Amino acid sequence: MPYQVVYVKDKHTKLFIPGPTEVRKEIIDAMNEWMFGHRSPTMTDLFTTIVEDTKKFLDTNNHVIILSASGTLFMESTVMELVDDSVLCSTCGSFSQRHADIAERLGKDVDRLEYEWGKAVKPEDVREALEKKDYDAFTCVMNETSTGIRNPLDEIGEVLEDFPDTMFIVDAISALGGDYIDIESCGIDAIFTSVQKAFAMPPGLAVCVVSDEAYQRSQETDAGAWYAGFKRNIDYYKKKGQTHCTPAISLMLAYREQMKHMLEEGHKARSDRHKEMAEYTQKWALEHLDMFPEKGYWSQTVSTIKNTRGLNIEELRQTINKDYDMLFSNGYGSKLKEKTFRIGHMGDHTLGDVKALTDAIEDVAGL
């Protein structure tokens, strides 16, 4: 019988999976408020606070859209808003492939710049592809959650500077908030995330940062998105300071509380803490097993570790969950399950938290 984690109401299992990640109790408690109208001044105050705090935290003057949804919503809407005909999608794992699949489903002319799972997108390959054909947009994942690859967005952004008519779309779902990125200097037109990853909030909200150029492009589109349309959301925010459809108010209360903590820590300091956890985990992996991703492109928020010792990963997960109240992830999908496992060191975890997990793995696995 396949192993399943059983959750007991009062049992707290500390999550080291690559999302949802651990959420502090005070953030959960922030949701426990009476409801109020989503067209009230209270809602305006709440929503404008979280939007403007997000801009401040990310050091951006670009537009910010926050919607009740999975981050996959913005995989879809960025294509609908910014791609009229053709799009170049770089793929290096499951989630970057999903973006390409969505674009094809929407009827776009999709070319894939494909990489073997575990390999990173190379700027020189992007340049070569863009020189051969005109594209409305180029998509790239910042942090491929399935493989633990971190793509070199700074260098890729430099390439895109030479192709100003090609919109630069970035999936940063498992990176933003845990890995510093200067959105404007990289020339990113649309970058999106989900709050249950490095933001360390409960699942259910998605965030997209949109450049002025992308906002203008979205107004020229014949068949853009409705719910997650850039113009509709940005214009409504400018006019009303609210969302154009009913929001998940309780989650936004949690967002407001967590953003206070994130602002206090600061974008770069938060990134530095994630880097410290990542470097420790990578060093530990090399000592006992091996890293799966290409060297030099290791994620700062999730480590995908190669199972070089033939460990029974599901059994290991079950024991650690039962005896230590901690949970990490098996490898992603049929390609990587049991061949790898993943440790999510993102959100509000500390180096001490990660060390406690690796110590538990050593004890149970006899490393």
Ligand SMILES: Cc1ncc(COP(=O)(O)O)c(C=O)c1O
Second form
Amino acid sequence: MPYQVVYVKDKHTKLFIPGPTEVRKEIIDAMNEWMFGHRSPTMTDLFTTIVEDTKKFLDTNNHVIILSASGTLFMESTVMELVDDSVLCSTCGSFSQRHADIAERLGKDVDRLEYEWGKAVKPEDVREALEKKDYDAFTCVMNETSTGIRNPLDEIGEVLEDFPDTMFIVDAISALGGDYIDIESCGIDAIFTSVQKAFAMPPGLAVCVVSDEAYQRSQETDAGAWYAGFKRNIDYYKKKGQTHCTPAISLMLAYREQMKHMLEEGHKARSDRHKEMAEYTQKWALEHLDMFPEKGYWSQTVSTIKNTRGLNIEELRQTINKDYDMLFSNGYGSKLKEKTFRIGHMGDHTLGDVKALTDAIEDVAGL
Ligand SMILES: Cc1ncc(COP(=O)(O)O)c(C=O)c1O
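Please give the corresponding structure for the form predicted in complex with the named molecule, as opposed to the form predicted alone shown earlier.
Everything in the complex follows now, all chains and molecules, and the chain you saw is the first one.
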């Protein structure tokens, strides 16, 4: 019988999985309000506050779209909106592969710049591929959650500068808010996240930051997106300060509360806290086991640790969940399960929280 993590109602298990991550009680409580109409002034106030606060937090003048959905919606719509014919998709794990799969499913001409799982995307390879053929867009994952790789987006952005007709699309689902990125200086045309990751909110909302160039390009493509269409969302916001369809109002209440906290902490300081947690976890992993991803490209939000001691990871997870009320993740999918495990140190966790988890792992595994 395989081990299974059991969820018990009203029992608080601290989440160190790479999303959904731990959400503070104040944020959950902020959702406890009576409903109001999505065309009311109350909604306009709520929605304009969360959009403008997000721009402020990310220090961007680009457009911000917030929709009721998970981030995968924007994997699909960025391709629909920005790719007429061909797209170059860099792949280095499950999620970056998903972006390429979606583009193929949408009937685009997809070329893959493929890397072995655990390896990072290299700027020089991106340049070589872009020099060979004209692409409408290039996709890259900022943080490959399946392997714990952090791609060098600054350097990749420099390469993209030499290919101004190629839109730069970034999946930052497990990074944004936990790993500093200057969206405009990197020349990113569309970057998106899901709020249950480093934003530390309950799942159900997705955020996409769109450049003016991408907004223009989306109007030139033959078949764009409707629900997550850039023009529809951005124009509706400009005109009415609302979403074009009924949004998940309760989640937006949580968003408003959490954004106050994120603005107070600041984008850079939040990133520094994540860096501190990541460096601690990496050092701990090297002392007791090993890191899985390529050196020099270790994620700031999720550490993928190599199981060099033949530990029974699922049993370890189960025991720590039961006895310590904390939960971390096994390795991703059949490729990495049991061979690796993942500690998500994203959102509002502190170094002390992560130390409590590694202490528990040491106790139970006898490290
Ligand atoms: C890098 C990355 N992309 C995409 C996704 C899919 O996100 P969602 O389930 O919020 O659509 C995930 C989820 O873990 C992710 O980590």
